[in-house]
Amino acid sequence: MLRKGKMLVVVGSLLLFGTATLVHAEEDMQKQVDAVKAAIPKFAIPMREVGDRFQNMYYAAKGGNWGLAFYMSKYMNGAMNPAKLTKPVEYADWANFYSKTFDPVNKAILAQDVKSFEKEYKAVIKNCNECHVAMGYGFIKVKQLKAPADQGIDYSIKSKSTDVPK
């Protein structure tokens, strides 16, 4: 009978401890985590990048460089993936607004068609400031710049929209 009881408290024990010590590496999980989602970026970060790859697109686009256009586009719905982490709320209005507002863009550029490319453009510009307006962001205005974000791509190599590696 002592036997049993001595052995009852050993694992008694050892359930203790390892349950405690679960609960101990539960947590430092959970701040290991926590760290990582901090260093993510957030919303501003990738939103730089948006603009960029946006402002490339349309010096693309007007050079008749489609494969660049739509890779731009592309990488510009990429560049929005951390928030889907860090900024969940924000990033389903991001998501949104790419398959709803910008899939005209998209369109345009599959098509290569210029005249409609630049008046889907200006919409955007015109639906990214009210955006901004709504959220709070009315400081942050979106105007076509008069060059190109990345002055270090040749924009008027004439490619298909299609030629975007999937």
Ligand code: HEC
Contents of the next structure:
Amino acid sequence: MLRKGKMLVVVGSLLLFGTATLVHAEEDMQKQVDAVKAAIPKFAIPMREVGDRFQNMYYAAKGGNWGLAFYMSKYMNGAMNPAKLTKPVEYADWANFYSKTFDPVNKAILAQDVKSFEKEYKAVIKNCNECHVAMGYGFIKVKQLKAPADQGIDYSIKSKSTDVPK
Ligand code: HEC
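What would you give as the form predicted together with the ligand, now that the form predicted on its own is on the page?
First the chain shown before, then all remaining chains and molecules of the complex.
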């Protein structure tokens, strides 16, 4: 009888101890996840890349380097990926912008149509800035640069928009 009682106490303590350890481990894990999330960029850091790739894209298209133009657009969108996790609500607005508002620019790149590209590119700058205003960043006004943001690439190499590896 006594032995059985002792056994129960031992098992019970082990269970309690085990549960406490598990709860602790879970809290610890959540803390680590939160810390990782806090270290992932939100909008400001990816937007720097969006800004530069957007400027570069223009000179690539004008130079007939359509592969580079498409590449710049693809990674302009890809740059925003961290915001999927850190700013999901605002990211939805970006996703909507890229898939709809920005689509005419992408279509012009795919068609390698420089005239239509020029028109759509210039038009979309207004939409970039509308989102800045809507999100309380009206003081960030995109304007076109007189040269690409990144000078370390040859924009005049001739390529096709389909040259970008999948
Ligand atoms: C969904 C809304 C949205 C759209 C669309 C958008 N932006 Fe932004 N952008 C922001 C926000 C918000 C910030 C401020 C970042 C912050 O502080 O979190 C920003 C900041 C910027 C910055 C300043 C980055 C820095 O810190 O130096 C640039 C440059 C920029 N955007 C370029 C663009 C360009 C170019 C486009 C269009 C191709 C564009 N943005 C479209 C929301 C948007």
